[in-house]
Structures are given as C-alpha cells and as structure tokens.
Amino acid sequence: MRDPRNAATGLLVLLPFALGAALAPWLLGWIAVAPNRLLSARIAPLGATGPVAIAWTAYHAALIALPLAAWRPARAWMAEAVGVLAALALLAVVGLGASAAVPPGGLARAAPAAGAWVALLLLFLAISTGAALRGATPALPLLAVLGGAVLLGVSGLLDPLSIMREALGRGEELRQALAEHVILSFSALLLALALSIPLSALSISRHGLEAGFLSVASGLQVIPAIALFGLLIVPLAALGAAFPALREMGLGGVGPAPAVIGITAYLLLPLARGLLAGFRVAPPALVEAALGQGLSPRQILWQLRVPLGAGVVLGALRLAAVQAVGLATLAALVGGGGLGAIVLQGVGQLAADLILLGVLPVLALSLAVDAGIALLSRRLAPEE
C-alpha cells in the first residue's frame, strides 16, 4: 500500500498546477488570431461550437482528475497519465478553436496565445513532478504528449495553427534539417567517445594523466560554445587549405567540421568524469583479488570494472547524448545545418512559429535519447 502521507503530498504539489492550468487559458486567452504573418496577434474568442465545448469539458475534468490521481494506491504513473492527457486535450481545444476562428483559405493566422502556453507549461510541470514522485524520469510522458500532439497533427485538428502551415510549407526542408541533426549528434557523441574511453581507461592508475585530462576538458568547457565555434574557423580553414584531401573529405573552417569538433569538446568532461566515477565503483579489494588471479588490466577493465560501474557509465553517456542534441542547434551558426537553421530563420524574420518548428524537433530528440538511454540502464544496471 502507498504511504498515505505520500498520497497527500502528492496532492498538494500537483493541486497548484492543475488550478493554474485551469485559470491561465481564461485569464490569458486560448487563442491568438493575426491578419496575416506580418501584423502582430491578438486574443481571440475560442468559440462556442460542439467540438469546442467537448474538448474544453475533457481538458478540465483531466485538470480535476490530476491531483486526486495521486491518491491511487499502487498506480504512482497514473499522475503522468492523466496529465498526458490534460495537455492533449488542451492542444485539441486550440485546434479546434484555431479552426472556428480562423476563415479557411485565408490569410489570417492562428496561434495559441499566452493563456495556452502557460497552462502547458504547467502541465508539463506536473507530469515532471509526478514523475519525480515515484523516482522516475519524466521523459516518456513528455514523449508522450509529443508523441500525440504530432497524432493530432496528422489527423488534421492542428491545420489551422500558423506552426502547421510553416511544417507543411517546409516539409522537405524540415526534414533535411531533422536528419542533420541526427548525424551532427551522433557524431560528435561518437568522436567524444572515442577520446573519453581509452584516455579514462588509461587514467585510472595514472593520476598525472587524469589530471591532464580533466583539466583540459575542463578548460573547454568553461569557453562559450560561439566562442569556441568562431576559434575553430581559422585553423580549420588552414588546415584544409594545407591538405586538398582533407577539405575534400568536408574538413573546413565553416561546414559540419567546426560543429562537430566543438560539440565533441563540451561533451568530453561529463563523460570523462562519469567514466572514471564508474571504473573505480569496483572495490580495490576486488580488483586485487582479480590481478592475483593473473588477469591482465584489459581484462579487468571489461571484465570486472565496466559490468559493476555500468550504471554510471550509462548516466554519464546520458548526460552527454542529451547534451549533444542540444548543442547541435548551435551548428548553424558556423553553416552546419541542423535545426538551428531553421531556428535561426525564426529569429530573423522574428516568426515565433518558425523558431518552433525548429525548437520542438530538438525537444523531441532530446526526450526520445533521454528515454531510451534511461531504459537501456534500467535493463542492464536493474540495481541503480
């Protein structure tokens, strides 16, 4: 049986959320309708329609069911659940706001105004809280909504939102972008692990090279990540002007290279620190007692170190894949591509939609590794 102490602390955290979703929308405005992308939005009216009413109805009977959910005994996820469902139901009172309020074939723009994005903002608040209240990751509720958000958008609910029209107008260029994301990430995760692991392997007995190694991951770190973007142009483009073969292989001052080797740098201390953390988990007892028994330190390492520390070792890789899809979004300010691009289109043309269309991309990658590495530690390291 659940600690009914738990039960009604659950309650009392989760009560102010649910009640500031369900004020803000009504305080701040459901919807923001614009003329046209040029001229700024402002609150419109949800409407009074049938489909409205039912989705608006759904969305605070899941408000009204959040809190109390956290008195289920023996169903800590139900929480999670039911918000899930909370923040779905308030994208379809959006959709079908957007649609009553917005003419079809028209100019005119339909976004979710402040109201709407607090309320999800508090929602989002409270699937993490209920998470954290059974010591679990909130990844995969968040994933969740996501996930059901892009449902509802294939179903068509969400045609009449501006952040739509910009995804339909840009499918291809969207995914171009998604891709190059993928790969700038997995190969700047893949570069750093392979510096991380030998170095921290070979850093184990040798503390004079831990120290080296720590103080120059270190000394990466604390550079802003543009800063250290901009400092890599030059000798890069030196390098490929010097070696024909290498600028033809994509090595330049501007391009993927530059990202990928600055994204490699920040990746190196939270790796470093999380290998070493993990290689010495084994007690020196045990490690004793294994070179007695004549195996070599390879051996050892693979053998004896890496099983035991292996949950460690996955929180660090964790730690750095997430990271490494956050700092991709910066490719694109030294030609890398990647979402950024179209981030920084946003940003240009000061198009709050299109710098969602790049942003929410990211976000669903960063959740989609962080669940995924978290289940992989959970299957192999049951005991973390």
The other form holds:
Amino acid sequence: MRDPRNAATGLLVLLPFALGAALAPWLLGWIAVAPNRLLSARIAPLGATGPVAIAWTAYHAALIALPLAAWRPARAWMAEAVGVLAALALLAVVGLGASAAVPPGGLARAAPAAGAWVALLLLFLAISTGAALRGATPALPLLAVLGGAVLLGVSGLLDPLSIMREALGRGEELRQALAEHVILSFSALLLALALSIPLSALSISRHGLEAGFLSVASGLQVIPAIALFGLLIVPLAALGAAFPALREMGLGGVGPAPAVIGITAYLLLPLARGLLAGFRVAPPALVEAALGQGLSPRQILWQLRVPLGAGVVLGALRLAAVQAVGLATLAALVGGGGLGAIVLQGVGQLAADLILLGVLPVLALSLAVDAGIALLSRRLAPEE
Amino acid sequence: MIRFEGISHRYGSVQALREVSFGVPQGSLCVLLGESGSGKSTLLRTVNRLVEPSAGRVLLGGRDVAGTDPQALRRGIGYVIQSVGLFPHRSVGENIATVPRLLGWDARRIALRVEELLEMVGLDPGTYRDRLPGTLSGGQAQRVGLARALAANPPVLLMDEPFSALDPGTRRGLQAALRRIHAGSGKTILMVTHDVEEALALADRIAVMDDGRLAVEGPPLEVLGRHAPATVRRMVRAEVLAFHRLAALRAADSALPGPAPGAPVLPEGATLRDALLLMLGHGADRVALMGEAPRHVTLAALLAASGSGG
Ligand SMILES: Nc1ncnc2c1ncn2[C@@H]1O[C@H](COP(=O)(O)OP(=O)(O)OP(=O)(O)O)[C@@H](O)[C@H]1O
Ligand SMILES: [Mg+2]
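Okay, that is the form predicted alone; can I get the form predicted in complex with its partner chain now?
Full assembly next; the chain just shown is listed first.
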C-alpha cells in the first residue's frame, strides 16, 4: 500500500509550511492591541489563562501532525483535515488571547498580529498544496476553515477582535452587500450562459460564426474591467435618458447594469471555449452514426454532445462562476453595490478590518461556488 | 430499388464523383469495390443524404430522395459504418432502440424488438442487453451496430466497410449473419468493402468505382471474371482473383460422374475453392463429392472452370 516516494514527497513539501506556521507567531506576535481606534496597535503577550493554554497546545499538536499526516498517500486528505484543524486552533488562540488581553467594554481593540496572519497564510498554502498533491481542488478544505471560523464567531469566541466588532456593528449592511454580490454575479453568469449556449451550439457546424464569436469574446478580454464598466456607463445613461421605461428598470448610467453587462462580457470567452470543447468531445464518427440513424442536430446536441461533454462544460462553468464572483467586487466602482462597496469604504477610511470584512465573504463565496460545481461535476461526469 | 442518375459531387476542389449512373435491384446485395479515395463512401452517403450531390439525383423506390425530409428518410434506412458509432453512455439495448424510439414505438414493442434483434445477430439478450458499448469486443460491437441498423426493419441497408476492422474469423461470422438476414428478409443492401473475397461471398451485384467514375457494374463473376476490366485487374492480382472466383462456383457443377477411390471427400454444397483447398491439404489431384451418385472433381476440371488454366 505504502509508496515510499510519495510519502517522502508529502512529508518534505508540508514540513516547511508547518515549521513556518509554528515560528511566525513567536517572531511576529500573536495579537496586537491598540488602546483605542485612533492609536496604532502594538504586539501584546497572550494571556496565560487555561483556555488559551488549551488552544495553544492544540495548535502546536496540529502543526506536528500536519506533515506526519501526509506520510500515508492513501489517506492524503488527512493532511488537509489536520491543516483545517490547525487554522481553527490558531483562530481560537487569537480570540481567547484577545479576550484575556482586552477588558470587555473598554475602548481598547485587539487584532491578530502579523505573526498570526503569516501563520494563517502558510496554513492556507499548506492545505492548497496538500490538495494539489492528490490532484484535488482546495476549495472544500478552505471552505471548511471559513465555515469553522464563522462557527467560532457565532459562538462569541472571536468577539473581542476588532473585525468582529466591526462586523457586529454592520450586520445589516453586510447582509445587504452579500445579497447584492450574489445577485450581481449570478445574473451575469445567467446572461452569459444565455448568450453563449446558443451561439456555441450554432458554431459547432459553422466555422465563420465560431471564428467571429471567439474573436469578439477574446477581444473583450483585452479591455481592462474598470475601463469596460466605465465605458458602458455612457451609452447606458443615454439609453436611460431616451427611454424612461428602461430607466425605471434600472438601466440608466451608474448602477448594477453596467457591472452586470461588463461581467457578462468577460465570462463569454471561458464559457464559449468550454462549451465548444465540450460539444466536440463526441467524436465525428459517432456524430455521423447518429445523423445516419435519423437524429436531428438538436437531438444530437442534447443526447450526445451534452452528456459526453458535461465534464468539460462544467469545468468551464466553474471557472466562469468563480470569475463572476471576483469581478462583481469591482461593481462598486460604478455604483453597482456588492461586497466591493464595503472594501471601498475600508480603503477610504484606511480601516483594514473593514477591508477584510468585505474581502472574506468574497473569498468564501468563490470557494463555495468552486466546491459546489466541483462536486456537481464529479456526480455528473465521474470519469473527468 | 436504389437508382443513381448522373451523380456528380465536388468537395471544394476535389471531384469525388463523376456522373455515376446505375441501379440496385430490389432485394439484391450490391457491393461497391474500388481503390481508396475512389468515391465509394461518398456515393453510399448520397442515398441517406449525408452527402447532397452537386448534380444528379438518387431515386429510392422511385422517389427522388432530395424531396424527402432527411430525418424521416434516414430513419427508414439502416446505416452501418466501420467505426460502429455506438453511443458510449447508453446500454446495448438503448442503442438498438434508437430508431424505434425516434419513431415513437411503445416500450413493450421496443423491448420485444431488441430481444429479437440481439438473437438475430447472435448475441444472448440476457447477457448483452444492459452492457455498455465500452465493454464489448469489436465483433460484438459490430453485431450491435448491425442490430441497431435493422431495428425499425428498414427495407434498405447501407453498409460502409462494416467488417473491415475485424479479424478474419469474426468477419466470417458476421458475413454469415448478414447472409442469413439478407436471405430471410429480402432487404436491398448496398455495401462498401475492400475485400474481394467478401464481395464474392456476399454480393449478387458488384459495382467498381475508379476515380469517381463507375468502371463496371454487374453480376460478380462477370465483373471479377476472366475478362475483368483493367481497374479490377489493377486492384487485385489476377491469380488472387482467380482463387477467390472459385468461391463463387459450386463444385457440383464441375463434377464428373464415377467414383474416385482413395480421394478425400468433399461435403455437399461445397465450392470449387473448398475443393482446391482439400486437394492442397491431401496432395491429391482429385476429390470425391458426397451425394447419391458417385462423382468427383479433378484438378484439370477445376482449372478449366476457373478460366485460368490452359
Ligand atoms: N468531407 C470531405 N471533404 C473534402 N474531401 C472529401 C471529404 N470526404 C471525402 N473527400 C474526398 O473525396 C474523395 C472520395 O472520398 P471517399 O471517402 O468517397 O472515398 P472512398 O472510396 O470511400 O475511400 P476509402 O476506401 O479510403 O474509404 C477522396 O479524394 C476524399 O479525399
Ligand atoms: Mg470510404
């Protein structure tokens, strides 16, 4: 069962990450405390309470287990699971340490120090590397970290951290932004699918259309996103002014419309490429046999090309969906809302916590989309 | 049943067919021979409109196929190709049911038909119906391909090198199955092959293509006989042709009366090729023929009949 070469690879690759994650908090600090919102934070010692000691021990035990778990190639996922536990233990150390260092109700604010951030980053990299070693997507374990963090937050363990205070103060705003973000990316994805599915299907047998479609789609990729969103404002504003009905529907100048259209434009290329490649998985001789039996082109599309190309198409859909979530962050720049608006606010106020508050849900959303579609495609196209 | 009238076809700059005209009578099995690239597949595919000829027309049962709905036309014509083209994600039974399902048959009738067809092509329904094509051998897959083409009982069957990818034993098995089906059903079959032996074993008409033209068309022994046209002689060495021709001649027709003591015995209904093989195997110059009256076939009579002696 044991393949010594693989075992050594896993161990050797993950060892530096574990060492780094163990050393970073010692060198750069676990938590930083500022006396109030305006003064800058300084590294503070962890309080020596019982819960802190328990979490601290769990963290270091997980770090020792991390490379060892990679020793058994047959259970490679165990390394990722241990990585997830280590990351959650680290969060617990920081949260518990902060509550010991900052008296509740005061003006003082605590945040993870640079050492904790570096360690968290190294653990994310270790998890991703572990997933890559067994040829899987890291989305699921990373999502587990975020889910665990949310659970820790709900339990109140992270309440003393300034980012949690920020989140609690802006709960409604955050929910609103998250909803807008989902709507922005989802509607752009739907619009792009509605355009690219029929165009790709028609392109299968029409080389002229295929060339035209692909060159437009790749031409659009060359325009920077913000420029494209900005460029769209002008004609949309003119349309809105000319047709008040459109304006009523929210299709005038600034707002979600240019963002959705712009994101759609970017999704066309990955979708078109994936759809065309997927539709061509069915070999020509098979299509010829199907034609000869009297199947119509439409029946060949749905009964042959779609089921055989499902794996490839879902791969493209996954890429496009993740891109949509990422691009929707830029919608705020043209007044389209979404989580980008919170990031922009944070940048304007030089408030790192606020930026994080906008960025982390984007990350979670994109990981969730990635993991969801990966699961779906493993169901539908197991050979892929 | 099938009539080609002045069919020409161009693919861009390639002239694949040049004014091909001939007919395939109802119930006959016509084999298309010719060198690679001579236009056999293209001609075959004009019948089910996978190729629309640039000029000329194809009549099927007296009707111009150009005036029919292509999907309806194809559902009424069996089509078998070398690569078989079974749908890999559907079971053997579902593959065979393709056309009946398109025609809207009810489930019971389809199930019965699938069972009947699997038996007809020599596969046990219980074993094979639910298998996926990826788990079949080449010969089994081609049997399923033949069953699928026959599913809706089409009066016409088009076959493009159906058995060429198979080993000789498997090929003979499938040829026998096809001969049985043809004899039992009276279907009109147009079939492309490179194999002269196969053509002689199956065909009652042979058409030879040469660079897009019809070189010659007629009964097998005429087309591949002693006076075979130059195209045919270029394709096959004369002695090979003579050997295969023996397969189309019944040994009984060249037999002389009287016993042949000590000679090996040929079964009834054997061909002259069987007789020659038996002589080679025993180092004999004559074989006795099984039957009521004592008869025998001599090497000299065999050579005379083949037209290659003297
Ligand atoms: N789709 C196509 N596009 C362009 N040229 C083609 C196409 N199909 C066939 N041809 C050309 O037409 C000519 C006849 O082709 P066809 O396939 O009918 O030959 P064939 O007699 O069946 O040959 P083979 O025995 O090798 O199958 C060839 O020169 C071939 O290159
Ligand atoms: Mg061919």
